[in-house]
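Here you get one chain, nothing else, as structure tokens; it is the form predicted on its own.
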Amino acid sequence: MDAALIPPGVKRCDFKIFLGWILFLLAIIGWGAYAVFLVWYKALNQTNMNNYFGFGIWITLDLSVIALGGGAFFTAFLRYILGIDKLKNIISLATIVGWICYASALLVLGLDVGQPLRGWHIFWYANVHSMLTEVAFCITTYFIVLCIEVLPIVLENVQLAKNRFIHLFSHNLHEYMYVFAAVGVFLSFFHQGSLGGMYGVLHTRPFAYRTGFFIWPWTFFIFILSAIASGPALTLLVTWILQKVTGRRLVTKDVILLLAKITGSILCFYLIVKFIDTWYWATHILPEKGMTLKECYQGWFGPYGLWLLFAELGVFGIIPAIILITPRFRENEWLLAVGCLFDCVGIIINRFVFTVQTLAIPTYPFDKWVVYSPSWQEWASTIMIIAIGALVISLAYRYLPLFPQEPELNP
């Protein structure tokens, strides 16, 4: 039954043997399913967020998956807006990984308001001069166009498309993909711009605050720069882990560096006007609200200190950024796959400072610096997303077809 269901002119595992990794990632799901109930019948006080951290790491995991899964609109903007052909090759899969990062943002979301159930109030009482309602609406309309991208994808499964109307039904769907890519752009533009614009207008937390373009705080325009820039480099990264893994080869060199060089190419673009803002931010807006950039972090070495500035900009910003627009590096398959991790990582840090680190800092005279420090039941649920990521992307690659070169390349 099992072999009926892979797409054909390929190989898969034992099922065995890919059994028993779907049963330890269930295992995985299951702590962090426990954690989650605890979290919803005994309510946020399962947590370590207090009156300083109303936010924590379900929102830095928030931010960081919504980020991450840039790369579906960007990949489809670049695939069926620009008609870069070639990337026909990897667009399920950046698809798959940007449907995962999106249902991960929502059930983040449905633990973190502590009460799911009344989520349905941000949408009938919304709260008109919140960008975060802008964000919410975004959000779920964007899931919903994910929903329908991933579609045709499913209906490709080889049992499911000897259906005659579900063939037809997932071409006509195919034809028409350039419409939901065009929908998914704008929408992601705006909601990940919004992300980083809430931050922005913080005018009594220094350390995010901004100023910008008319009504545009410059964080609007980072986070969405950010998420172009770190985006394809988790598609790039989820497709070396699947080759490694399966020990076949997945998609041809030239996809892999030709999507590579546009990470780079937009992450130096990132990175100076990143550099610009932080400089700006630095000797300007702290002087102008009676802070230094000494006073923004804690120590050199302690939980907020300046290390992760250097981290961010550093170590996971151009260091990813050589290896990505440099030829020679790019084309090295280890170094690549060290590029697009860096690359994940800086952006997650990003996006940790943004929404603890603003929170720890003390903005009183009378105010003490504050760690914070996730429970266990926030931990368990954060692996939990993890693992139910991994485990979709599993069932989708044994059971659709996800990479089409992939026959011709494993004969």
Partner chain sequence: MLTRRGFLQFIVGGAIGTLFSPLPWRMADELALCTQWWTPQGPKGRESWDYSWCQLGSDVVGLKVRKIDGRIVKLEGSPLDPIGRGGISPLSASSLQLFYGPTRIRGAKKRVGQKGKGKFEDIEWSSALKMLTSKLKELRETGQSHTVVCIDGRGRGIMSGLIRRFCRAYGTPNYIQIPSDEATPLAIRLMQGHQGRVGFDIERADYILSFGSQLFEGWGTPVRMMAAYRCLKEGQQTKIVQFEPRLSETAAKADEWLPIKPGTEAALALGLAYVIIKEGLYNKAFIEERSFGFDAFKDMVLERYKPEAVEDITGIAKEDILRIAHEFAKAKRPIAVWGRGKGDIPSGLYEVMAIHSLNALMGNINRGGGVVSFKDISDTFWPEVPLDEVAKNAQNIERIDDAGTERYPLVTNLAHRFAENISSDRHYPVNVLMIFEANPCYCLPHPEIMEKALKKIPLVVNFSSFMDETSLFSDLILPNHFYLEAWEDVTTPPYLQYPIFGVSRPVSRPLYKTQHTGDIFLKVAQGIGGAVASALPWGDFKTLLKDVAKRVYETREGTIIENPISRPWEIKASPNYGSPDEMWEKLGKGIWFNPNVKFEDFKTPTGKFEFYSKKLEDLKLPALPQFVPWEEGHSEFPLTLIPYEKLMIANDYIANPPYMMKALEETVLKHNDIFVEIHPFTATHLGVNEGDLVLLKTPFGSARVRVHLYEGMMPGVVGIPLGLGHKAYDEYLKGKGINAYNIVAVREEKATGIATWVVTPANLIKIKRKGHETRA
Second form
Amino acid sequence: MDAALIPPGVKRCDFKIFLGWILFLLAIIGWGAYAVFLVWYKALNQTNMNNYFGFGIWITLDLSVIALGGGAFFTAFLRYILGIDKLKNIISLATIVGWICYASALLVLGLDVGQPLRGWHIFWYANVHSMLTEVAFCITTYFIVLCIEVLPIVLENVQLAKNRFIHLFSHNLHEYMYVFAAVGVFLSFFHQGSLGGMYGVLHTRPFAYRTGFFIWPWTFFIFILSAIASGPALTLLVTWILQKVTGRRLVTKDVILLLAKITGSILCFYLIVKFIDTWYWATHILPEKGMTLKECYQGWFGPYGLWLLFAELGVFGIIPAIILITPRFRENEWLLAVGCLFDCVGIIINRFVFTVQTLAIPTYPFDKWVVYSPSWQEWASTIMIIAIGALVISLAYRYLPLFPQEPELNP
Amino acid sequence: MKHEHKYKSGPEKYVMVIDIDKCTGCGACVIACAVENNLPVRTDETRKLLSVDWLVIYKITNGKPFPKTRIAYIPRGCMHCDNPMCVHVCPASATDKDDKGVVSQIYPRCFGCRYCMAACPYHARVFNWWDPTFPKGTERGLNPDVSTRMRGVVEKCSFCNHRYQRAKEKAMLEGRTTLRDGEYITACAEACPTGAITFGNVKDPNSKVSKLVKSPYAFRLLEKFGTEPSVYYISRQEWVRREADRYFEEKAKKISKE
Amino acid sequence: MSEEEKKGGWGAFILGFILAFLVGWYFFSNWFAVPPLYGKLEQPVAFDHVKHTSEDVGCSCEDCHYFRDDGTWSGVPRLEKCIECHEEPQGESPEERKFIEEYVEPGKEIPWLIYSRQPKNVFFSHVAHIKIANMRCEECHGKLGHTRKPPVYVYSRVSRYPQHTVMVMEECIDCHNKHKAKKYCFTCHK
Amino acid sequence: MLTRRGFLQFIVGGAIGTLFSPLPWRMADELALCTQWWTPQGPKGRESWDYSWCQLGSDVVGLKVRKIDGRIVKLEGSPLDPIGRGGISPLSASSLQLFYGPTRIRGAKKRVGQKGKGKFEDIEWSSALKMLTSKLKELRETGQSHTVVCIDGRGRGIMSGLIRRFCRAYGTPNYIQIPSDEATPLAIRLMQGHQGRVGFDIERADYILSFGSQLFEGWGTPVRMMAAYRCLKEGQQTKIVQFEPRLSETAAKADEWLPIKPGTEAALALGLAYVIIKEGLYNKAFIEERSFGFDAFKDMVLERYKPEAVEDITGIAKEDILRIAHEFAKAKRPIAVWGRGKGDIPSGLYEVMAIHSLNALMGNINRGGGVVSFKDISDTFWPEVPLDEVAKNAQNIERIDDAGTERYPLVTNLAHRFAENISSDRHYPVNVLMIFEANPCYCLPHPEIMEKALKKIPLVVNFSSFMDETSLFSDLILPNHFYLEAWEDVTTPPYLQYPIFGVSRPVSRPLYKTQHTGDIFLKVAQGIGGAVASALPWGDFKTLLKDVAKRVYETREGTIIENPISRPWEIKASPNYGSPDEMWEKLGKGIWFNPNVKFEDFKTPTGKFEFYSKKLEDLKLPALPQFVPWEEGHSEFPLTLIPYEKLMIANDYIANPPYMMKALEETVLKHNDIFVEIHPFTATHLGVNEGDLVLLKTPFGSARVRVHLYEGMMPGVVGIPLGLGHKAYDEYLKGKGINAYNIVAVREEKATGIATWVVTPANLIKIKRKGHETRA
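What I would like now is the form predicted in complex with its partner chain, since the data block earlier showed the form predicted on its own; can you produce it?
Now the full complex is given, and it begins with the chain already shown.
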């Protein structure tokens, strides 16, 4: 039925099955859209955030998707700047995934601010001292760059490409892609870092506060590292899922292993830095603020207990690092998937503790722990955003030639 | 590296001194603040973390078992820090620190990102989760000197800045550009029936506050965070000082010496 | 795709551009001030400043616009001020007769439209500008005090703020910059 | 011809053209600006200031009223108020919300439909007054004047005097005050022979023993006590000792808190007396020259109140009793203070006598820093009532509440018996009930009995300004002005140590069609005519106030405050008013007060302070102070429920304004559930945790509550706040929590009939949770 749109040389599932899947996603999105409507119409009381938890699941999602969207800029960096040509086989997917992540982030921000009609104040009345201003500027410009990067991929659609102008345009765009990649890398470095900086500068929140270099706290650099360490993992994970779901081979193993190796190495490096950082924080920064490590965690197994630290750095840190760095492990398809998944989860936990746990820790000696759990509206809109991501990937996979190797791998 | 706000005060620097030993926790200050500043009320205000309160009274206990238990009350508004993290982080410049020491909050500028709330360890900043509501008919009693806030913005204690504006207008008509002690005080300080709250210009050597802040029993909340609050507390009870601050022993020693 | 289509040129693009450009400027800039975004209103009473300050009437500005004892600015006078003279008609003008019938007799306040109305979140101190900065009224209010007929009141229907004659924050800041006056948020906001 | 390509070009061109026009930028700005008018704003205008007095509940606060174009926007404490000296209480500060609020009654109303359902129709004032007047006239003419009852909830000042006078002249003995502290005036009458004001000179005392009085939470007059606290802490460093089962805010501010078993205060007082007498620490001069019955008292105390025995009763350690007694006796101006809670949780006569005996032992009566007694203008102003035949006959008819009858000869009001007697038809039927500033359907124990009683009375007239519980059960509502709209007298509040008189003028035009209740009584009296009219000859309440002011003028005592005074009780007052007119003029701003008032001497049969009351002896009642336990143990109810009061909860005729509900701690109310306080030990014993839902059971009923674990609560005791659980008012108040009055146990003191609900046997039963809890 939609055969005319499907890229030549590849096979796609029956349109009815695809339609069913799309409708399923649309149903989820509809549910989320209702939640979004409620939030915009009735204001933020629809969430379970409160005066202690100004940041909730949305900001966690926001930071997570931006970190995980780091795959786009880093793969682009490897491909266009460092010239690792092999990665051209996966760069389209990485770019699409990145674009989805950043689009989601902007959507979430539109939900999360109390007065969306005034959202532009952040640009017009920008406070240059605020890390959030830096984030807003960089994310927005980087999103534009990502759109430009995505554009040629979209224009490669078989029907669009028939247009001579479009064809030439996308071809030319491809030629200059390294320029955009370079700009993108620069912008990404800054906002990934600034997101970390947002929390690192909070000398009033000892849990997040870090000293650092010039105007940047260490979290600035750690966040960049963690984004690089997890973004490609998400790209790999999506590739793996696509291969499993469609039952087709999309990328040659050497490409995947190469990316996994790079990711693994960076993850190891990140973990080393993160361990040093955590040690310094626990032994120097906290005492200076009159706090102890114990005060920063709600016991061992409380909602904000020490288990979070072990989960983040141990289960979802060291384990994926070992899997990805060890050739024997990463060559196993399933272990590789687990490694990538754990890597992503570790980063999500990291972002979660920085956004939510930072706020949960009592600041006053006499104050109590307060626990936050999202309302259904927050869950629904969050799930909606993930569903939109799935929708975009499904459409992109079906109608765009994302994987140049696909025809030859599936004769 | 510290993110220090380079704050320079002018000839006026307003501070508040709260004597915890005198505070009976009656709440007159809270009500006076609410009436003065047009705080909204909802029918169910029992979820305190969703309430719009500029001034709250914390009840702290010495943690000892019955019958040795003691309690004390700590009224807490905005600290108007000299190193205000909230001002530093606000992306839309909706808040600043002026030369008389007041940290402002401009409601029509704020777009509700709540970063300032995350930055404030005192929980002085509150968010308008709802459109503000006033019991039917009581809108007639709204104070025109203070604008009401719309949903989705952050608000906080302003040290009753409109009272400063009012006092200043009167003084300017008389050709003065400075205020006398007591011409500008906050609604809470004025209402306090036990006189626990004192407010004034700490740079005026004759003001009451300039003497009170020198008390060996004076301290500020969370001093270790380096925020340099403009609200001082006084208590002669050691346990109160210890509970109210991330207390450090050097200070305890200093007091015991005196 | 036909050859014709390919050769289409830029005509449609330019047409779209010019049309949108014109629509945008005509309806959304406040120069023309046309509906639906903008509205124009006449003052409820055609007050003649010149007449009142002329020699035969002899009012001075301060009779109606003055500082109260607490330093606040009186603004536009209330009906009680008008009644001091206009309890009975003072002249032949039909405007005046209408004014007396509509407002003085029922004792209804005149809903003046304030050209320089500031938002409720703004605090403007007349005394600071007049007594301390020694500014003249005309610097902000222009020739309003010398008009024979009140100008048309132009306002936006969305934001409900007057246009043209009102001062916006950028202008406040420019002037404060020029005179090195304080420009903290709480200098002007409340 | 429009091609697809052309169309696309057109769209793109349009989009770019739009970007070069003001449209997007302008609309972004306009949309942001439109958010500014989403909220209501107060209009600007000319500011003016006025003076007024707030006398809601136990408040007596001088106010500075801020107005914008005549619209009241703020109430602030007046520095010209010698009592509060610029401070303000939460209730006064938020009373503006009551003034403007939705529960004000906007005009005269007549009931339609069933009583209690709250259905009313508007009625003209003239016909409402005619209806009331003709009914009263008819009853009087048919010899049923005694079937008219007046309930007065203010209980002080000129307004109460007026109602009382109306009752006398009209011919009914049934003037009832609620809530009323019967024990204090009675004890003073018996021990000192004084009928008038009792004041505690707290500010000059150097040692204060408080027997359960929540001194800084509404006892006496809230702002006065707060100001006193400041004075005590800044000046002589007075020691305050609080005996209370619960660590209340007062206990927290006291220098020492000693938890005492609920209801055993009398035993403790006598135990302290034991130590003082045994060791001869008492004021010998006073005891020998000015007291009567000391020996009997001494024998009784020494025999029955040994510290060991008192420790058993009260739970306060022997050593503490000895130490406190020594400290008390050593102090120069020690004072023992009574009156549980805000003073409106009744104590029995013998308890007050026991505590007051401590003051007598130290001779600290009628002197600075002690307990003083004097006459107030509201007692002395009233001229003799000319009684006609009907009125004279009425004096011989017994009161419907049994007060002053052979069974209860001592007391003047027994509000709880009133409701019971009517609902059980014990005496004669009541035809008309007039209620002024009282809400008996809410704040009497077991209000359902009062509801039943009101249903039996054919004409219930309520002068309430608010649609409260009692209004719902009324037939006719004649709403009074709010205090900001009315002429009001300011007379000496309870426990103040010097008399005051002031006039609170209206500072606002009436918002609604309301009328001053004083004016109504005067008008009705004129309508009835005859002796009633001549007994109440004042045209309106303002004229009456002018007359009172003139009488104050004639005393040539005291002074009118013109400048703030820091220690008003110490000044030497000299009249600063030249003529009645000048006085009236000055009373518009400041009040008259007389710190040099003449104290009333002992006017007992013996002319001395009577430890042993002759009058009680004559009535064949126990004549010495004693401890009578209020409650025996119940196996089914192992816990003891005590009501406690909070300054943040207004708990009588006036209910909480929304701001006070907002300021309530989260440990008092959560959504619509009230918290009861228990000690963690008690909680462990019961197997409940913080915030758990439990069934609070007493012999009189049960209620669903939550528990709050509080280290400052005596184990085995359950504390419940009074003043919540309204069935009327608006959604800010209605249905929040439970009304503790519904379930408390009422106990009568055998000798006097005074009822108290200080202790109630209770039990807590855990409720199994259903479904999910809402988060904190």
